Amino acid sequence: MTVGMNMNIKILRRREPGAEPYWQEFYYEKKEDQSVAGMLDELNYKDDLKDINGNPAPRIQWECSCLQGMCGGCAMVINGIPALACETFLRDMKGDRLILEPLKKFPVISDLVVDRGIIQDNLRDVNAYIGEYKKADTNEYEHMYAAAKCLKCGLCLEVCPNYGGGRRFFGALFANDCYLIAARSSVLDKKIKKEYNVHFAKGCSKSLSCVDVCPAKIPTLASIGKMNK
């Protein structure tokens, strides 16, 4: 690994739900080809993790599973930009400071771990499932494959100016799921179009920030267009 200057890692921490958040900073010897996820893993590997003032610090709580941009578990705010920690590399960071915060649109469980259960709750509450399959239009195969890559990471909701907690407006990920159901379900295609109008179409201002931030590069605008036909 290419070693560079020391980095100052500033993390917004919270030890448990409802606890008062606080900032804590750490030194890290920057490795150009290291990801933010790898950096967090290295910090936590130390048995005697200490902050920049030499004070003992509890291990940093964060989520991960695949570390390959496929699970969405490591979504967080990195230098003010929502992103996946495993796909954000230190070589792309300007300067010697890295600021990490949990996603702001979801309840914080601990440190960088948030509760994204509202995403699945909403899908369950409106019965967003395919059920009995119908034969798909072969012309839709390519877009169906793209829309199905959604990680449910929540980054699209984090940047959405219309998303405010999810009880009414479900966000871009719901639009893609609605498209998939409408394209494949033989029993819920009409019902899901009604749910789409109520929980997405009426609340979307078409800022399309969701498209820019999506780690799976889902063409959500195309899903919206197909649902609006």
The other form holds:
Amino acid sequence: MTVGMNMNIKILRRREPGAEPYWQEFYYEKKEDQSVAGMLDELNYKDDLKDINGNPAPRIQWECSCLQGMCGGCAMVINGIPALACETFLRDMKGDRLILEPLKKFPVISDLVVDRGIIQDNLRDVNAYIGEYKKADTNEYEHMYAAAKCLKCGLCLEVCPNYGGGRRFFGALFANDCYLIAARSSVLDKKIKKEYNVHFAKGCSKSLSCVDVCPAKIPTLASIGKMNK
Amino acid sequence: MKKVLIVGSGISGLSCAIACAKSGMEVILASPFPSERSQSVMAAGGINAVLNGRAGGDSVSAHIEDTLKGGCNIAGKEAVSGLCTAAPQIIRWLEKLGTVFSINPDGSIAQRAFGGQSFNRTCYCGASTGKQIVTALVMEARRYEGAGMIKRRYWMDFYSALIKGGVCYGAVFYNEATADLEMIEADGVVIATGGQNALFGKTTGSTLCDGYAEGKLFMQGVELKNLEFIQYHPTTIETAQKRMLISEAVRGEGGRLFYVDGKNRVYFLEEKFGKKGNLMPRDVVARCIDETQKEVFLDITFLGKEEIIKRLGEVYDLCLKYRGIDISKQCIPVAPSVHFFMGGIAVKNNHETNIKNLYAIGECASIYHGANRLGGNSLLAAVYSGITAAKDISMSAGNGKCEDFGRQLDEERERLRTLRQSKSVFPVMYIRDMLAESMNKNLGISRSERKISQGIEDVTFFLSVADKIHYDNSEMAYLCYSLEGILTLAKATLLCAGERKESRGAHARMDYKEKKDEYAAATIISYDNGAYKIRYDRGDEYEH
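Next up, can you give the form predicted in complex with the partner chain of this protein, since the form predicted alone came first?
Once more the chain from above appears, this time first in line as the rest of the complex follows.
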């Protein structure tokens, strides 16, 4: 592993829900092949974590499970761009400064951990399930496979200019779930189309920023195209 | 209405929740995070089932036989028979819920070869079978969530079970959102918390699966089983943040393992076992790689880029992203690493533990895999165990009256408050890291009395200091209070490994290389106030 210069890591922190946020900076000896997730791990397991002024700092709270881009837990804002920490590598960072912030469109639990429960709540409240199954056209399998890989990480919502955290517009992840239902439900296909119109089509201004940030590379545009037919 | 509390929301927890709700029971599905974060999404390879008219002469009895043989004949025959018989129906069920299985040109579900199996029996969804099943189950669970039958509770870390007089009445959780302990009572409690990865640090699996629930329940009187059988996946790749799994599907698609000797490639498995050598069971392949003492590579380049991307797209992406290796041009450097735990909570065929109304399902339960698990059988067991437990709970009498656990909760609150008031900066992860180092060194692929004894000595020391050290209170409360349970489970695991003086399946002793008839039974370990007791289940105590 290549070891390089000292990096300055600036993190927007909050000790608990509702507490005042504050910035805290740390030094980290840059390793090119390390990811942001791996770096956070290393910082946390230092004997006693100290900031750049030598003051003791509380351990950095962040969410992780798989550490390899499959679970969506470590979604955060890295140098202004929403991304998964485990798939963002220090070798791709320009300069020696790294700024980490929690996703801004969800309530903060602590530091980089946010409550994304609204994603599941919204999908539950519009009954986004298949119900009675009908076999889809075999040509649809590739698209369905890709859409079903949605991590529900919230990156598409974070970057979306139309998503404001509310219960009206549900964002790209909803469009993909709608497609999965419409393609295979024999009873709820029409109902889900109505929900799609209310909670997606009416609010989407087609900036398509969601497509760029999706870590699962879901062809959301194709889902939208099929749902709009 | 009967109330069921399910702890953990991966594939087994979801399957159980859906089956419970379907039969009219109220479900509380408690987990720290949503199902999308569970380890289940990482299961790559596939799910085994004998589908009618397919796989050229395969049969359910062959599936049963392969599973028992793979497990070195210490898994219960009745349990395995139930699992394999239900498999085709489970695949149809998953398909109807919307699981996007890979299909043949005629639209039927495709199947491929997996290690240790006599036929092409493994159904799969590209290289992300677990993820596709989770997506389908999450959608189906929503049906019952919308109807109020399943209530999800997030930010809930398991703390302990509510047990009195050999009966379970519910569980206590640490609620991260309120930073307080919370008690949930239920007629049936189902543990679905996954394997004990944290014993070995960062494994191929999720960091969320740590074995604490097993360890804590063990300390509360729940018996554990077959802890010494730990599966080393033969093909994992080193990256800067963890070892990552290279799916068995690569070998299923014809991948060949070799090492380099001078200018020649030595296909050591093919030399030893013939043409199908690369598809030997995982324990055999892992041990053979370990024995080479050389850097081993996996070659799939001959398949061509187009086919690799089509059939093994996720493996292609992983190697390129984390190691800069293009597997259509370069071979993959692989080594074995801890991957799956055949051992766990001892359960009867209905998935109930030795404590009434307390169940365990999925990887944290030990029942079907014996001394070694076949690839494709864990996803099957996850779904089947969830459904089986649900069925039993629906038929059970429930708890009727509830015991008063108020005082116990107050005492636990006080204990936790004291723990959290520490002014120390000592990270609890230090002990966890030392534990992982010792376990990897002393309970690896090749074991011996000397190494196991060293491991026991280390863990006994960690346990002796664990409750005397003050930990950094800025660390997650869960990490602090879970340490004792994890260490206790580690000690139990080492003791089981030391007691089994033979080599069987994934348990390979350098000092006892042969399989012995006297050990042809499952290991059961119990705990009573600091005393660990081991026995062998020769009378099929749990097989009913």
